[in-house]
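We begin with a single chain expressed as structure tokens, specifically the form predicted on its own.
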Amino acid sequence: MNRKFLDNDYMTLIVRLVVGGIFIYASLDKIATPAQFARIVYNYHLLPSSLINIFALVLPWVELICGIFLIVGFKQKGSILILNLLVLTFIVALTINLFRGVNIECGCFTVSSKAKSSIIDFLLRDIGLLALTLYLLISRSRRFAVAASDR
């Protein structure tokens, strides 16, 4: 891939806001409602029942100061790493219950029973936020941020 694409300053401020952006959207709803997201967490079925809330009530807050950093440009390099292996992360929690044909909700956006999809959805986007995350971690990039010298 061309080196100038990867490591144009526009390119990477709309990536570094729209990825941003999901995180912080995405911890909105499970921060207010830690109980409901902790029944997700559950219903996957890949934590021991001592840390579901633990990490119910961790990677919200986790996803939100990812985010806001992530746009505001400081401490980029950590931020997009940890947004990186969260997201390889929600990819094998996927993969490994699509294999079992489990339907589960996938806390995602919303803890509401009503947000339901295919396993192969939530899959698919999050392969997508998987390219954009990669694509910070591989871009030079350094304008547009607090610090220039973080990433």
Given for the second form:
Amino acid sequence: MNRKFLDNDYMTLIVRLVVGGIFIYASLDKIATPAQFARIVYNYHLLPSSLINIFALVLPWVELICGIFLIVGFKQKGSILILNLLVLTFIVALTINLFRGVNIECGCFTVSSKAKSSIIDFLLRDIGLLALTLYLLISRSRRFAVAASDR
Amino acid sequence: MASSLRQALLIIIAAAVLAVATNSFSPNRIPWVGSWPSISGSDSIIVPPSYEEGDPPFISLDDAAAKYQSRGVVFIDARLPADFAVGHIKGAVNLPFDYLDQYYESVLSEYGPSDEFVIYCSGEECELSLHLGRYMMTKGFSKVFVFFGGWREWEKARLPVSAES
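Next up, the form predicted in complex with its partner chain, please; the one we just looked at was the form predicted on its own.
Below, the chain from earlier opens the complete complex, with every other chain and molecule after it.
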């Protein structure tokens, strides 16, 4: 892939809208029902008990802000950095639990426990998402942003 | 890179501020530092053989612990007052099923049909929680859950307990 293709303004805009939309959508259910989301975070068995609620309360807001910023084009560099780190963290957390052999609830988009699926599916989805966030990290397109100098 | 980090930090601070603001006023707010079971694998739901269609839903220890984080969810201990006095889930109210007539009015009069309840008793061999749950549903309470692992499972997981009545 050449630079021109990677830096295409329209392609970058579409990926921004998709990734931003995904994270905004993912955050809403978690913000509305923090107790259920905290239970899912607890179920990953990765954080000490005392940090579970703090993480469950702040994470969805980070997702929402980054999603909005990505779409409108404000503080994009910071948002893209965070989203890359978040998706990487999700992948690591899911992989650890895959090797532990426990099928956990993802807590990706909904806190409802009815949405059962396998860790492999969540992982594949997150790897696809990582491809998109990595692309945004690489792309140098500066158009369609409320604060172009931010990028 | 430096500006990315600075922006990222700003975003996280903004998220934290919004989280504090919403979690101070939301009806679904949870404590910042919660209590979670110290044992893992408490995800299974214990259901007694006497369970029938239409009974209140049964929940696992993990679910009970999650509901415990939510302010506004009332925990009801269906055991005898003597057992309750020895130890119970912190913040729970005692409504002994064996003395239902005596306690029912005074305990439940302050709650309405929209309130959410988690009922428990001592553990798997005890069906007081199920009976009380069934009874409360006939009285118009719809958000009634039975935590059948009960006191024993809660205590084993080192979740918050209290001994005063």
